[in-house]
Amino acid sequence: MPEAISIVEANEVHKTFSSKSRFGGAVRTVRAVRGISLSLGPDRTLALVGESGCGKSTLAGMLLGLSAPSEGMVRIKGATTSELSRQAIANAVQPVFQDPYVSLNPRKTVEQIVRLPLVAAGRGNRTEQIERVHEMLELVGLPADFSGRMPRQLSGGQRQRVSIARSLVAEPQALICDEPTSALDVSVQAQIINLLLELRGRLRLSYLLITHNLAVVDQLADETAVMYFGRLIEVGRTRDVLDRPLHPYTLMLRQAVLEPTVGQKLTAPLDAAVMPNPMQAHRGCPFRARCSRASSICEDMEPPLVEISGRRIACHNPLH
């Protein structure tokens, strides 16, 4: 039996940026993403984790065909996106953003918010548009009513509801959510994370769920992969990575998640200001200066990433 292809494909992605100071400066180059390889199969949830700034939305981002790879390739169902048109790619894949406050346009009913993927497509005939806006408004759990309302009549947690059923109105194989739940409280946020595994078993969806809460991970990611200024340091199935990860990067973020465990103290902080500079170049291993496991080696040579006990890490002394 032939292997099924993925829906999205990353392969030894790159994405620089460069700029120049207004005053005539020197050209400053900083590398968003470093060589990154990564698939989402059919029917499957990959987390992508990490820090705010270690370039999980930039590769979101050319994931999407929103940018163009400065190296490497992005692959939908087989085609590279330079091969495929924007409507193409959007017909496979579509995003949800992290703020529904402002990815839905105020000036709009949620009845024309939902539609406007259908219009831009040009699928049916306004009658036809109109009934798959209320099909997916029930979907999502909102009513077929609130499509004459504008966004500022909506709770966030109904706001990113509208903000799902305009993604999934034209029936894409896969969603790209970046941290979906961050700007919602608690109790919508599990509402929310409820809402996905509903609609993942329903539709046979697959989810790109780029976040930092590795509680949100461990209720929807079959697969986890773990992002490091710009590079997978640790990748494999989500159980293993979160009860036994190897990397010591991946450890630390397991002991910031705070637990309410009665008598547990809170643990130090990720220390951001030992992070390595992206507009320098630098030699060694990047996450040494915050690694108690650090040798010599890692002062010299980059860990490359390479499969250790049926997991991807880029370590030179792995906890395991």
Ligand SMILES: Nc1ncnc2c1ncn2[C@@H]1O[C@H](COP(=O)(O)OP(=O)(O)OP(=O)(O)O)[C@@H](O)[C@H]1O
Second form
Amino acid sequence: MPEAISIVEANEVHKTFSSKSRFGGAVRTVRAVRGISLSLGPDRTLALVGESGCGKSTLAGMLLGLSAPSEGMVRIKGATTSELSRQAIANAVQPVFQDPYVSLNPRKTVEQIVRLPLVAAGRGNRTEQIERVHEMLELVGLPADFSGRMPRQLSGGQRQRVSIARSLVAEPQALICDEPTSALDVSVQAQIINLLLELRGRLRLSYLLITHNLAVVDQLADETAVMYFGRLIEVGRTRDVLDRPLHPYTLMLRQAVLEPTVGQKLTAPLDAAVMPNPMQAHRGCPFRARCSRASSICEDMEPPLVEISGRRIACHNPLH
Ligand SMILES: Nc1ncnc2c1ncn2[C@@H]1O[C@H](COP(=O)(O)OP(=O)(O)OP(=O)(O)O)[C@@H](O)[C@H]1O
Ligand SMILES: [Mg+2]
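Please show me the structure of the same protein in the form predicted in complex with this ligand, now that we have looked at it in the form predicted alone.
What follows is the entire complex, opening with the chain shown before.
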């Protein structure tokens, strides 16, 4: 059977940010994403995990066509993003952001917010659009009479439901969810995850799910990609990756989940002593200073991402 065409696909993408300090001086560059290839097929959920600052949101921004790769290519349903209009990208893939408090326009009603993508796409007349907004509110579990409310009159969970309705109203095939529940109360997080699960089944959606919560990964994702310092270091079926990690960093993430900080950011903030500086060229494996398995080759050469027993892994001394 021919492989189904990907909805979103990254091909060796890099993103380097350059900035000059206000007082002149040298240009500072941050290599946020360093050569990532991945693809999201129809009806699939791919989780992207990794600690703060490793480049997840930067990658998501490129997959959504919100920022252009410095090198490499993003394709949406086979076409390069640089050749597609904003509207064509929006028709296929939509974002759900972390914080529904900042992502909803405070001066618009729920109806205006959810209707806007239809207006932008020129779909249907006013009556049809409003009917569709009401359908969407029902689909995300909000009463139709919420359509007249302003964002400030909603709870955090209700706001995230509105932003999901807005993302789905023009029928994209994929959602890129960047920590969709981490700004919400713990009690509400499970409701939003359950909503995403239910919508996936009803609408046959694909998700790229960025999260710090491995319990959510376990529940939702077919495949899991682990990112470290701008690169993918382990990619495979979620079952395999979580049950039997091959990369020592994946094992470390899994152990962090057993600690009482579930749902919090994974592991401690980046420690400058053990992480290479993203503004300088580095040598060897960027994880080696934290790795009990590091050997001399890890100092000399950054391990390439290679296929081992059905998954992709970047480690000179894998666990199995
Ligand atoms: N616009 C920008 N200009 C300069 N540097 C940036 C910019 N955006 C991100 N960075 C840097 O790129 C790196 C990756 O950031 P990114 O936000 O993608 O991480 P993340 O994995 O999403 O982290 P978190 O889990 O905290 O959301 C960081 O070093 C960050 O400081
Ligand atoms: Mg982020």
